[in-house]
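Consider the single chain below, provided in structure tokens and representing the form predicted alone.
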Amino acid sequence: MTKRIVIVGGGTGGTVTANLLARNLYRQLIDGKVVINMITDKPDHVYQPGFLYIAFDKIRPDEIVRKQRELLDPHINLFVDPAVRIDRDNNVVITKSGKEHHYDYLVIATGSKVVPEEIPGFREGAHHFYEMEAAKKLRDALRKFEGGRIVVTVGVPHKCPVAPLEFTFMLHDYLKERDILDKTEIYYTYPINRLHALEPVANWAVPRFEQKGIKYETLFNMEEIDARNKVVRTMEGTELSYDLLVAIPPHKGAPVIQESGMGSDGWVTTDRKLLRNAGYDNVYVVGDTTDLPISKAGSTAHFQSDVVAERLTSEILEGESSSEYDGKVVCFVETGFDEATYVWFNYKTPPKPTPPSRMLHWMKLGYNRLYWLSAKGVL
């Protein structure tokens, strides 16, 4: 009897999982014993960490986009038709066109999206780099900037947790390159009582900020942005003026998750080791979609995809699996235009940033180019 695998979402998690399954189950796919269907809402696949580099004119927009079909094993069926309802009790995904995709196993990889509309005045008064058009607009604004106060502020929750720090460090070098650093004040804010959610990363960042003359403020939760007067106001009752505001918008999960009654704000309840949706042994979750208390990042999705692909392969071929996710996350962190650091951590081991170096910077740039092989399940 044919086993049907449906993967909802064509980002890093969904794409890597699909390609690994196609490789592991190649013979079964050829013989028609397994079918893999991917459902996604757009025909293109975007390497989202590239947005940061677009903002600083370090990567062209076309360099971080590929056709989703080109990244998938040819034996995977691709449907560019957004999922609008997931019925786990009847093992079916319904798409916008009305098509019903029945499954034996489901992988949910619907990711996250920015919701700037949750902050009044955000769209009128702030820039960000978490979407293609936004990154290009920020690039243009930075090109025109000639001095003043640049405020970097952070909404929560958000994916790629180290990106605000990376942007701030790269902004320092950008202004230095343009010879306007002495005309500019960089002011970084963060919503909790330190510079980053991960305490070792926060402690590592403080002396580097102070060395570079970057001012900072913690316990700063933006509540509204007054674009006319160029002021950001906080839940704490304070306000801060700016000449250019770069604000990380809060994120939510995909609407289909909420509309299917699968999780508050679009996050799916997920077993931290097995990566199964609680209460459904045939439903797996990868990437930003999970409600796990770990970083929503590309490497997280990739490591989880390895586990999910192995578990599904073993369940289909052998009836059981022992693979588990240990919470592993790996991040290269740009500390400017020519150096970077590196952190890795899991459920048991806290992160410990290494000393920044040119080698780590070039390793990150190298991975930016090799990402497409990673998405194909080669790396």
The other form holds:
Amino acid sequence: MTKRIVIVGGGTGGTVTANLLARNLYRQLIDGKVVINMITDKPDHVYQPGFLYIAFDKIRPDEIVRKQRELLDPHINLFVDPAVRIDRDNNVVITKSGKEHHYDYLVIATGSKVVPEEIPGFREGAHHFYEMEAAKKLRDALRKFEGGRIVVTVGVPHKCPVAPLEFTFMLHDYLKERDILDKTEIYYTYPINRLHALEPVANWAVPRFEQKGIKYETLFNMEEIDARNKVVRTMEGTELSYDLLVAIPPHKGAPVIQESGMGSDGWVTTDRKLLRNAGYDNVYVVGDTTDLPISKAGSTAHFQSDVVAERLTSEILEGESSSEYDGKVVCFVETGFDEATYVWFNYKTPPKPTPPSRMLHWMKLGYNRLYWLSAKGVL
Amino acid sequence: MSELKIDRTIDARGSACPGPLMELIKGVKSAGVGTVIELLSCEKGTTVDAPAWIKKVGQEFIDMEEKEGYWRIVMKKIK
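Could I have the structure of this protein in the form predicted in complex with the partner chain, to go alongside the form predicted alone above?
And the full complex, kicking off with our chain again.
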């Protein structure tokens, strides 16, 4: 009897999972004993960490986009047809075209999306770099910027938690390169009472901010942006004026999750080790869309994909699996235009940033090109 | 405190990033007024940080207790 695997979502998590499964189950795919169907809403696959570099004119937009079909093993069926409903009780995903995809195993990898509209005034008053068009607009605004106060502020929740810090360090070097650093005040704000969620990273960043003259304020949760007067107001009752505002928008999960009654704000209830959706042993969840209290980041999705692909392979071939996710996350952290550090951590091991180096920066730049091998399940 | 009806549990145990306070902020933002939220955290620092933030933003801090290997902090969204 053919086993049908449906993967909803063609981002990092869905793509890595699909390709690893295709490799592990190659013989079964050839023999027609396994079918892998991927359902996604876009024909293109975008390397989202590249947006940060687009904002500073370091990468061209076309360098971070590939056709999803070209990234997938040829034995995987691709349907560019957004999922509109997931019916777990009847093991079926329904797409916008009306097609029903029945499954024996489901992988939910629907990711997250920015919701700037949740902050009044965001669209009118703020720039960000979490989408292609927004990153290009920010790039253009930075090109024209001639001095003043640039405020960096962070919505909750958001993916890629080190990106605001990276942006701030890179902004410093960008302004220095353009000889307008002395005419600019960089003002970084953060929602909790330190510079970053990871305490060792926050402690590491403080002296670097002070050395570079970057001002900062913590316990700063933007609630409203007054675009006319160029002011950000916070939940904490404070306000801050700006000349250029770079605000990380808050995020939500995909609409199909909420519309299918699978989790508030689009986050799916997920077992932190088995990565199964609570109550459904044949439904796995990877990447941003889990409700796990860990970083929403490409590396998280990648490591979870390794586990889910291993679990599904063993379940199909041997009836059970012992593979578990340990909470592993790895992040490079750019500390300017020519140095970087990195952190790794899991549920039990706290992070410990290494001293920044040119070598780590080059590794990050190298990974920006090697990502496509990760997506293909090779790296 | 054990008799209080909890509307939402935020289990942030083992969360290095985004961490318990960020998880709480996320939970408070998406909750309706009147929601009673409990936050579970293994980080001792949360016992200081979370009540301080709850008070700073004008929400109601209800109680805190140490359990086996973690802390439980309870608050109510009142505005």
